[in-house]
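Next up: just one chain, as structure tokens, the form predicted alone.
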Amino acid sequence: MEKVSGETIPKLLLKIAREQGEKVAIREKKRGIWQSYSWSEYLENVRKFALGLASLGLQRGDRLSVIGDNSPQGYWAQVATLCVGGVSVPLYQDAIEKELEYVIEHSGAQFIFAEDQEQVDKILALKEKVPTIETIIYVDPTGLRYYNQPYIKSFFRIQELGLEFEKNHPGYFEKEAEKGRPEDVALISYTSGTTAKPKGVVLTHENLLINAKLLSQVEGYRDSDRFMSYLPMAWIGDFFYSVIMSFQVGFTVNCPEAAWTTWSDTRQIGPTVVLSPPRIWESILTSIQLKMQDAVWIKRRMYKLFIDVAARVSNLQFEHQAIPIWLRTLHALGEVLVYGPLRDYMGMGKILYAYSVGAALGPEIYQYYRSIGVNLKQVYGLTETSAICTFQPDDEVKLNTVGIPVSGVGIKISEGGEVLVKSPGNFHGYYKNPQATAETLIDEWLHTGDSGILDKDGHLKIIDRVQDVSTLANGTTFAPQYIENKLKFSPYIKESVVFGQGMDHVTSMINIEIESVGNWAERKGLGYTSYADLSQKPQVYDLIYDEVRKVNVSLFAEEDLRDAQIRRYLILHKELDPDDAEITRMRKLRRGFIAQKYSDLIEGLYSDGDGVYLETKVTYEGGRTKNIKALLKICDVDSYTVGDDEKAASLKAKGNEHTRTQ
């Protein structure tokens, strides 16, 4: 098994500064310009922050929870933390107030970093709740000149504390990071609670490590690479790559502006590596096909027609087979007029390295990345495993599958199916929770709760959660996940919840993307007030009805999914919202959640009527809460049966165009 030969987390970064220290480490962009910070000033700013934590009274052992957006000093405050033996405990920056106070209290959490006014004023909310919050720290002044509380302190002013205190305490930082092994806690980091309560995973400074160099090995960062830093500091994704494998390699990290220009800046900086969930993904696509709608007439004859070349030659690369000439040339084509600009588009024209990750993503989707010339990669992992465990090489790239395991990583699939995985990045338990500890981590072995199969050769292919796995009462199994990204891969659907389980056929909840559902009711002169008001037009569900007969289509096509085809759905009055626990803030379903919920409403989709009342409340930012109501229609949709070949291969001819008349 690998070894770090005693690195922490510190000691990495007293080395890479030393080696490396003129190099930038890490940038921002703030009021529209780029802020870069060298190695060495990244060190600098990390030791009086750690020197001023300690000035506090911080000891081994206690923590610190940090919530806000990406930011240099995010990462230098949990990074500081680690120096004088402390423990980092992010935080999802639209957390709303319970969820804050379940993290910060069961983690014990004393010091907090909250970056500007809105976060501290949520913190401020606990403070008299939860007895462990002794300080209070901020970096954005705008809006706390009167806040005069004594435990509330600028991050800059806890650094001018740390030369203060270095004065009378020589070489305490130095001393300090020396000191931590391998062993040490470094971080505890809460999963997204799809089941249940957040569970807070323990994770070492070797547990950390060891994952990031036997990656780095397998993957060939460069210290030249540059990664888009954007996605919650909360996710042990971000964790990993911007502050572990940063130091580990070397490259530079990248933080945007706001998160509404977080597009516009990674066109600038043009990252070499990107990590994203399916959502992001999913809705970059759509912003193209919602761009390509409102293009002129030649534009989308172009698109459309270099697509499919695109389609071909991934399909044939896919199976591989060679490539004719002829199509070559008009791939060759293609590049030039339309794929090299659309990577350019996305802020994407110098990426080596982009992943999905966190949850599956939907075939269409990825090969769409892929035809257009995006090295994107499906892979596996979990907070559990100290993030990525599974890579696709460059040249075994498979279309349903998250790759193989990661060198030094043991993958097998139990007699029930589920995935389990052996690791020396695997967790050492979760935080006040022996039984669950227990149940998850059984003779080194981590019982993943994922439902997958390896194939020949040895490729991991996951199917969906284990207890989400559903069979018809014909005895069809499906996994709803996979359907779900299928609806998804629609600019017109946003989210979508599958149901069939002991049913007699598969149907669904469906959200709406408001932007391209709205831009087609504008080009076609329907007027709306609200997303309510929109999602229940009949004009909307003829819409979403021809998408939904694709999926019933493109599922006719797979022999054991035929019988799993939509037979009936309905368009949700709201979205679903982390705000009301019907999904993770990284936009995971809770699916025991909705489905206690909405029972009258799947209740309603196996019914025979055609409509069904609705009575819930919702949650706006703040935690205001409302009461709405709803009249909910249903909607049946074509289904193919064998017999239907040649029309169902008709209907998948036709595309995009829309068959049914309204």
Contents of the next structure:
Amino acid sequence: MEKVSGETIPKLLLKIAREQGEKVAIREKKRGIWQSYSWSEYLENVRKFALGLASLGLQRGDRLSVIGDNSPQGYWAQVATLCVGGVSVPLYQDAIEKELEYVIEHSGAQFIFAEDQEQVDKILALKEKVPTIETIIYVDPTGLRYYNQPYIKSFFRIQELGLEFEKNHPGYFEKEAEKGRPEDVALISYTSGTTAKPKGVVLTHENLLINAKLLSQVEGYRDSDRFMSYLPMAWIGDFFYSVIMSFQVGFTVNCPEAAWTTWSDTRQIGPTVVLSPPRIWESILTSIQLKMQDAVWIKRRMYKLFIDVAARVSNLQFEHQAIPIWLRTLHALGEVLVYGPLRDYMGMGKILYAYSVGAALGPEIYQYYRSIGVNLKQVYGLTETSAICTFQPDDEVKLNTVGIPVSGVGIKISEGGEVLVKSPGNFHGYYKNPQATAETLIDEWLHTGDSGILDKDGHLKIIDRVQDVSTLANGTTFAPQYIENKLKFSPYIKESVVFGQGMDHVTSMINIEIESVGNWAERKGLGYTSYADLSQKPQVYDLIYDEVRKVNVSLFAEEDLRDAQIRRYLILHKELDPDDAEITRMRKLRRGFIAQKYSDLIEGLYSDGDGVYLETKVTYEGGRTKNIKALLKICDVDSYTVGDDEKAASLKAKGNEHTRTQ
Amino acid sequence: MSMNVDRDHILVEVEDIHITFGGLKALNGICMNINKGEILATIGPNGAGKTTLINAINGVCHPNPGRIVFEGKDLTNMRPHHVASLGIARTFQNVALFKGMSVLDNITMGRHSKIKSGFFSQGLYWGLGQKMEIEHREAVEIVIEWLEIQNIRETPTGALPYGLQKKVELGRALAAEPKLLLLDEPMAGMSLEEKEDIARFILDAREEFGTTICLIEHDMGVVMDVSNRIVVLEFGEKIAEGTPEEIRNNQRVINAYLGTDGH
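Cool, the form predicted alone is there; where's the form predicted in complex with its partner chain?
Below is the entire complex, every chain and molecule, led by the chain shown above.
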């Protein structure tokens, strides 16, 4: 097994700054112009800030938290902390006070980098309750001119302090950077936690570096690659690429101007490497489908024709079959007319490596991207394994797997069907939680909590979380996530939760996609006042009925899932939201919590009634809460069976009638 | 009428102005002050003369008789562009943007009165023209960043939804770095969320740029929340003036809005 001998993240930075100091390391769009910083400027900024932290008393092992949108300063602050022996504890920028309080208190972070007024206000509100907070550091001074607390300092002021500090302590930075050992803790990454309170995953320099090194070699990244860094800095995937991989390979990291300009900024940069959780891939696809609905008929026809061609070609490719010449010709034409422009529109015109990570991506969505020529690959990794531990090599892409282990990583399946990982990237335990560590890390094998299988080619296939794999009363086993992903392929469905454990049949709770359904309603001349109102329109129920029906047809086609067709569904009157703790910040369902919170609805889904009265609590970002009352309709769906095609039409009519009468 | 001895606090003095359109008395002897750094709301039923008041300050129509003084200068018979160059900017009740031009260009228009270079140096992008262009672009970008509309920088304003057009108009007014900002129903026709958004920008504008603001608004919730002082007009006359609390409890205002038994 390869070792990263004596290497640490700071040493890697020093090395890359020496080797390619003039090359662009990081860009950020600011006031409409891309501002670039070279590797030597990167190092200089890190150095000044690190010295500034030292002048404020940061000792080896002390912790700094960053909270804010992706920015060079956010990364510099983290790397600077590591350079003087500190530990970075990144936070999710949209986290509410209660979550922040837990993480900051638990990690004991003394220094908080809070990008702007919004974040500074959140931290200030906590300062009374969490006395360990010593210094708050901001970048954007807008709105902060009347904040005169001495412990609130600007990023640039700290860099000035660093320069003064250096006069009395020459060589301090270099000495501290040299002192670091690979086994030192670099990062405490708090997992979004689908089950309970967030847990702090302790990762060392070695953990993070070794996987990056191995993966960069097999994938062959080059220093000319461009990475778009727009996902939360608190997410391990972002740190892994924006910091570790960038230092390893020397490629350029690009930060968008603001969250709402990400798409147009991405188009300007034309990234070659993109890493996103399934949610992003789903939403890009939805927006394309939405645009196509509004397009003129000729474009719609062309899109449909060539997307069908692409799907057929891609099917044949996955099955390793020959592609007939006429299909090949059409496909080549499609490349010019549709696929190329489409990739360009998505900002993926230059993509060499696109990854989906963090949860299972629906095979339909996955195949869509591959069919139009985006080299999308599924990878598997957890915070606990320092990001990626399996990947699909370019010539071994399979529809339903997350690929083979990165070299040096061992994967096996336990008797209970759980995926176990043994990797040099495996974490050193949960911070201040030995019990959870002992349950997860047994004899160096990480118990992932994911249920999966290894296929004959050694590819790992993830089914769902172990505790989520469900069995119906008649013995049919199904992965709720699999069905949910099928539903989410519809442009009208944003989120869904599928139930059925121990029950007679499968039911689902659905969140509509307000943009596409709103657009649809507009075209139909259907008036509505709010999300809640639109979601409960009988016409919308009809619309979703058709989508659920499509999923049932596709479930019918899979022999072992025939009985897992959705028999009843309801549309939720509010979106599932991380602020209400229904989904995590990376948009994974927190099933246990949902089942508890909406137990009345689930009961309704498994009764004969056609509606449920519900009162729910909604939390606003500021932490205020409000109760929303609603009467939710429940709709039956007929399952699809053999010889059902001619019946389908009448069934649908019946379904429409059914919803209309409610 | 309040007799304020310390005149340093006063930005605008409106002295007994009368404006008539044909036989209609739109404003009939209005006296009021706008103090430096305050947010003053003007409210009143439809046709009370609120927009006419703003038009008079802005130079669109001229009072006769009556006088309007801004920082010691008599505005009474000044043309609107002259008024603008003194540091008074406004937005309109019905959005008045150049629909075919981008957001960036529209907001840059707000700096028109500050552009000093000539036609040729601008056309050639040379010398002072270049220097000015960069300077003004930066000022515009600060406004764009502040209003959080970076994503529509290049979009023609005609293609934008109404709420965003209103925001762009606010941006154009702010780009002039005005001392006094006149907002004519900045939240009309907006959803609750958009209103809250604009209200925050109004409060921030005063805090961040020190701008004095005079706004017309119908949404009482917003008016009570954001303004320091309120002037109430009815049929061209001022019927009340005071803090939100005082106005809330003023019987004449309640009558004007809700009607009295006698009517």
